[in-house]
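Next up: just one chain, as structure tokens, the form predicted alone.
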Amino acid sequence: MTGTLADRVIFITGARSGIGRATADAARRAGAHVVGADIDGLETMADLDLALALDVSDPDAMTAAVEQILKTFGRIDGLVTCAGLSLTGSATDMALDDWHKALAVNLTGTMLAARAVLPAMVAAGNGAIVTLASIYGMTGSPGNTPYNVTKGGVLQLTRSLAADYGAAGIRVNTISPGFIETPMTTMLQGESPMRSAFINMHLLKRAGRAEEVAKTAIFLLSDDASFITGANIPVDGGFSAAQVILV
């Protein structure tokens, strides 16, 4: 998948490190302006175009954050909600702070974020947005109730976003990455059975890289992929293709 953006204005948020990170890097690389954003970590994110303290689940943080990329650049051509964080627990035994602190972020801010840029985007009359599910939005896992839901739920406010502002010729898409080596699966690194059972069901057999998500995502937002809209992308090795035995 190639892509260009040349001097587009592209919006990342949870650009601090991870998938946020290798984005915001290819998006560079393929010609764009870009604001990065997270929650703290200003200076490694100081060689972008802005970078931005913000806190995704803050409608108000929010808002401030998009007036002032389309005061310092006039226009946000793409958005890439990569801001997320990973919460486990079932039903009964999960703390409820975690479900609402979930829900906050993967979803809320998600939902948050494409809310703020729309506007300008309609008004352009043109625009690309690109969120991050997980192949747990899709198939759920044991133990893991509140993100398999808030990730669910960016699936299917991708496929919203989409039907309700497709005609104003705004490309709404996710991807849902597998098993990739970033902060967020600092648990899985290091050589131990729950690893090599987890890559072992993916069909590569290995873990992927951020920099595979970010190529996907550059696609996305550039005009090679101008009649792709409400699609989900699993950049996963195979996981939800084949559900695969160990034995």
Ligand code: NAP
Second form
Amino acid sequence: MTGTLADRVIFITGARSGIGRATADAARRAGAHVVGADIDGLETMADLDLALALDVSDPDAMTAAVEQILKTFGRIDGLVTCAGLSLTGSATDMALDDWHKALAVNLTGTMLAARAVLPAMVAAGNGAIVTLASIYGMTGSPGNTPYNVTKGGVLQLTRSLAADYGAAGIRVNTISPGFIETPMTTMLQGESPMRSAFINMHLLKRAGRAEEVAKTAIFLLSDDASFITGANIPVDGGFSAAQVILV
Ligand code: NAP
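Complement to the form predicted alone: the form predicted in complex with the ligand:
Up next: the whole complex, starting with the chain shown before.
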């Protein structure tokens, strides 16, 4: 196969939907063998090289999934952690279950995926991990405590992984998307004052596409990013670059 990821084995969580699905498609176009995992929807990943039903917050299931990938392909070259949930609320009005669930899926799930693939990557002496944080990992947003906190945690997890495994040849970077049109953001579909205000906070004055995030993930997985690790790349139409005054 040709392409920037020719013959690499890339494991993508949250691969049935949105950014994960777009990343799976882009990785295949780049020549990779793509393993997709998601909590549900195996049939929507049937075109991938391997599709797995996986709850990323389940440590035993994560271990079994990575064992299956290694048994099938013999190695794992890249990981992209797209599985995630958007759970809302402030400290006093959020459901405690939502807090625990956001931590379990968004933060612990990302850590478990990295922890499961790292031994094989370290043994091979190379590998690339791309995590998905958010603009809300860098700034706060009202009524969004579980999500904000877990995405801030993903940023620090990414830096910690980069610090611990750089000497072994493993690169670990994060992407912080702005408003991307995916099933996660259906509440912002259709014209509404909230959608207009949110879009206006992005300097490019539009929402992003999952494919635009996927292209950045492919770059970070590839040798084109060979001296980049511990980085946070905003793919946010300029959201994090300026504070737009809404009038
Ligand atoms: P999406 O379309 O909802 O895709 C996320 C996928 O992860 C869904 O298929 C979801 O399944 C799955 N998932 C949820 N819990 C899981 C679990 N325990 N184990 C395995 N899979 C699980 O969302 P997206 O917009 O592509 O988001 C991808 C990543 O980018 C997320 O981490 C998100 O926080 C981040 N992000 C997105 C945006 C945006 O504007 N879209 C902005 C910033 C960051 P269900 O549908 O059943 O929940």
